[in-house]
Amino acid sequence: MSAGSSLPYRLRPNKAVDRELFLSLLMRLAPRLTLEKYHYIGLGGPFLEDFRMIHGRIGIAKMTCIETEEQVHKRQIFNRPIASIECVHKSLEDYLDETDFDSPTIIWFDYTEPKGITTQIERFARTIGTVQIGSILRITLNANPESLGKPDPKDISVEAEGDVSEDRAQKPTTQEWRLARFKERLGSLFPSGLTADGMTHKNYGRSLLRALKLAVDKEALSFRDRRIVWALATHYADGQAMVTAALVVCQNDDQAIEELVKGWEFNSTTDAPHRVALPALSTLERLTMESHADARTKMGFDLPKSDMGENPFEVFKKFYRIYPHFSRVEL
């Protein structure tokens, strides 16, 4: 587990809005699939949040919280908040092949360490052939361009504003070098096409999901009862780049849950996920915001733009129903 996994979410606002999006995303499927009588395996942190707020949201009970590190699997058993959580102390892989899933199941794949990214999305396409028709498929991954590796200055050459070094016939650009890496690392998942542009801080989380589409589109073709439904997919910051995507395990003639997840108002899928990337706001500023159409010229300020490029008061009128905010309360 990596250390940032443990900050609270106040200081992630961003992983809070992605985090909210799976769980309305469950809301909306729970009607149909009786959510509330499947497995839940996913891995909590130390303090469990996510588990607590899926038992609170769908009732679900039957939950497995999986963790390598003792300690942390200690304060799990310590910070439980709900009796029926099992609290096990073994990798998420090692746990998924010794268990026979009879029922549908969520699983959600949380990496956040770059390392072995090939090894995590081939594990997650795997497991739409493992686990029964109705299950529920989440993954993280972390979407970090320099995860793939620091060239040496010599050996690359610059681009800046429009100019280059001298050297540019001979020697590749960073993004360049990185897609040299990032084909290395694929292999055969490298997406056709994909440029040197994909490697960019804004570009590289999506150039992670189209691998990660590819690796689940394979799957999918050696299973004639199942096929697969997109139904969210995000790429968010706080600190480190994250993206994450979710899936539904269809029978292969069931349209119903493809027709209620395209039907809801946050469906995204890996070409076009949700850029997460909220601003920072003060009180004042996000009830200004959520209570006037044109808040830029009320406010008579700009707001800064994030890394990805995004307008801050877009991406606010998107998800401001779910932008969290939060309050000092003495116990």
Contents of the next structure:
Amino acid sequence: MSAGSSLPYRLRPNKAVDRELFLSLLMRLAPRLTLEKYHYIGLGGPFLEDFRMIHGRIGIAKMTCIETEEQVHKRQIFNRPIASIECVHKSLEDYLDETDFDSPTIIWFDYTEPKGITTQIERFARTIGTVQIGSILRITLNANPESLGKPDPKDISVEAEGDVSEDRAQKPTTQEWRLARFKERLGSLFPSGLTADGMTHKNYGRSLLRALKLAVDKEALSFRDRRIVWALATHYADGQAMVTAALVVCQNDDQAIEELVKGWEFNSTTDAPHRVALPALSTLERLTMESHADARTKMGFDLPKSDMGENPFEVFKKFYRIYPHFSRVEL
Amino acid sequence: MTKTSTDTAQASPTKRFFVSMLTRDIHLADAILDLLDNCLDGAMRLAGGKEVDYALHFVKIKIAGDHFSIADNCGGIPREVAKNYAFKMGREPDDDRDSDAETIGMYGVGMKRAIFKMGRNALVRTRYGDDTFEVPITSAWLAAKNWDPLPINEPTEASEQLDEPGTTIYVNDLYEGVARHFANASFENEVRTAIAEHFTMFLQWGLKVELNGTPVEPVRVEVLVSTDENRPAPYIYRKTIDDVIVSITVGLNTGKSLGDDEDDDAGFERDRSSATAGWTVLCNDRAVIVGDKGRLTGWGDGIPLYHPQFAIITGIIEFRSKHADKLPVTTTKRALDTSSNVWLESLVKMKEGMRIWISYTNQWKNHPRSDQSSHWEDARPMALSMAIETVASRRFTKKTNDFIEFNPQKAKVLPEPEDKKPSSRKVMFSRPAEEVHLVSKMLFDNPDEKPGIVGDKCFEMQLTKAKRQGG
Ligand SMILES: Nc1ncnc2c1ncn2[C@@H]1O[C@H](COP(=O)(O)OP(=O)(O)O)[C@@H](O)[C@H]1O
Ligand SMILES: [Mg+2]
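Moving on from the form predicted on its own, please list the structure of the form predicted in complex with its partner chain.
Below is the whole assembly, all chains and molecules, this chain first.
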């Protein structure tokens, strides 16, 4: 577990919205799939916040929290908000290998480590065939392209808007260098035709999601009883850039779930993830933006553009409904 | 002694048997590549023995859950060829079409096999010069017991015309498994990769291939070559064997050495190398095999089995001949005829080239690639023919009328590590991440130093102590 992932949600508003999006998806599917009978498996971190919320909103009782680090595992047992949560000291992979599920599951592969991305993607893809039909799978992947490594500056040339450094013909740009590493890591999962442009901070998340989609599609070819319906894809950053994707494993001939998902206001697929980049706001700003159609005029100033280049007013408009209010409480 | 009676025994194959046998061994993706081969053969025929300008040609392929189509502007099928050969299952021995061009069509099954593999209903429409006609292959024809010839229909409406000479093949009523593949993104990716690899030369020469509306970019298979006489260059070899010109190069690619990399997919001896590591085999510019790392190309056969340490080695071999039947390929054109003399003789040279670079990577095994990089600074990635051309002019290159050979080891242009110690041994162990962080924090005031560096420092500390104790 990296340091970043144990920060509480209130310090990471975009992650909070991302999680709300997933909860909103679950609530939409709950009556149709009777989600309360499902088994939820996740990596809760020291505070098990997602467990508390999923139990609260959906009413799932059977929950398993997986953790590899012993001290964190003990802390989880201590912090466990609901007695029915089973805390297991294992890797998620080992747990999945050793468990036969007798009900459909919701599994959140909450990977934060950039290392081993290929293994993570393959593991996720493989699971679509081993869970029961009706299961919901979600993955989080580290989408920081710097995790591909840093080239030695003297091995790199630079290029910007047509201007190039002298050594351009002999040396790759940082993006080209990353592309070569990406290809080495992904092997046959590499999306053919992907270019160096897909390795920038802005686009790397999408490139990862493309590889994920290919891996899942490839696996899906081997199963005739089921079909994959992609429900939600996001790209967000609170410090570390992350992408997520969630899918429903449907009966081969099912139409109803697909319709339900397609009609959902936040439905998004891997080729066009939601970019969740909310501005940091004061309470007054927030209330003003919620209550005024043209908040920009009312406030009389611009908000800084997000790292992902999104317009903060538009992002706010899209997500304010599920943007949680955080406030400080002294105990 | 018997005498002939008036009775005869039927010996012709049933259509059902024939079609199912024909389509059994070919992969769906390879069937599509076969159709692309035909387009290129068409372009070559159109050029009539002169050099083909591939930039003038396009091939547009569409794969979808309910149909397949491929359209080209490669000159079309002459009516005589359509009447007598093109739709025949297999070539007659007296058929000497295209004998003066480096085409790859030879068994006369590619187009039919691809169509039968995909679906029950197809239409081949073609325009050769100003002559446009079409040949339907229907499910009724397929189901019929006899081998009636196929009709040749002529257009009556403008929509049945083609804008320029070329061929369009349309298949629908797809088989269930085929439809599932054609609608699947990972299959589309597989086809795109296969085209990018197998037709890389043509794509580099400007041929435009589109798959579902998106252009296919070539995958470059290249080795690093220094133009400087005294600096490293790949092994090269060229010789004419049995009417086939064989060209070989073995060298380093631009990949990162993986053997000494920090292991980020721990516990997984996966091959993360680029597809272009290993051997690529070209026949008349088509890549028949790309990035082979198995016994087929000599690995594990008198030289070590492939291992990630060798991921920086790339070998390219090309066979070129006007007699397609002399090339060491099988009917699927994605596999080699490994018993042919040309192949066996070439394999010896391929292994010779590989040994040079295997021993090179062994020497540098425990050194980061950055130590080697100063020697390779001015080296540039080059495709096979360019590499041979560049290296051929070196002083150390052996040249006679019928062959060229350059061995970088013998020419002494390969760098050696400065501290080359034959006694070096690798020490390797694994510990839980928490423990590595803990030690790293103690030694470096940073919990995230690389495990390899943490381990190395620990060893150094003990070594200092051991030396002090007068070991
Ligand atoms: N796209 C095309 N352009 C031009 N000629 C074609 C095309 N497709 C097929 N043909 C003709 O049809 C013939 C039969 O093709 P095929 O069944 O693949 O057998 P082969 O290529 O081995 O001769 C080819 O030789 C060629 O003359
Ligand atoms: Mg052919």
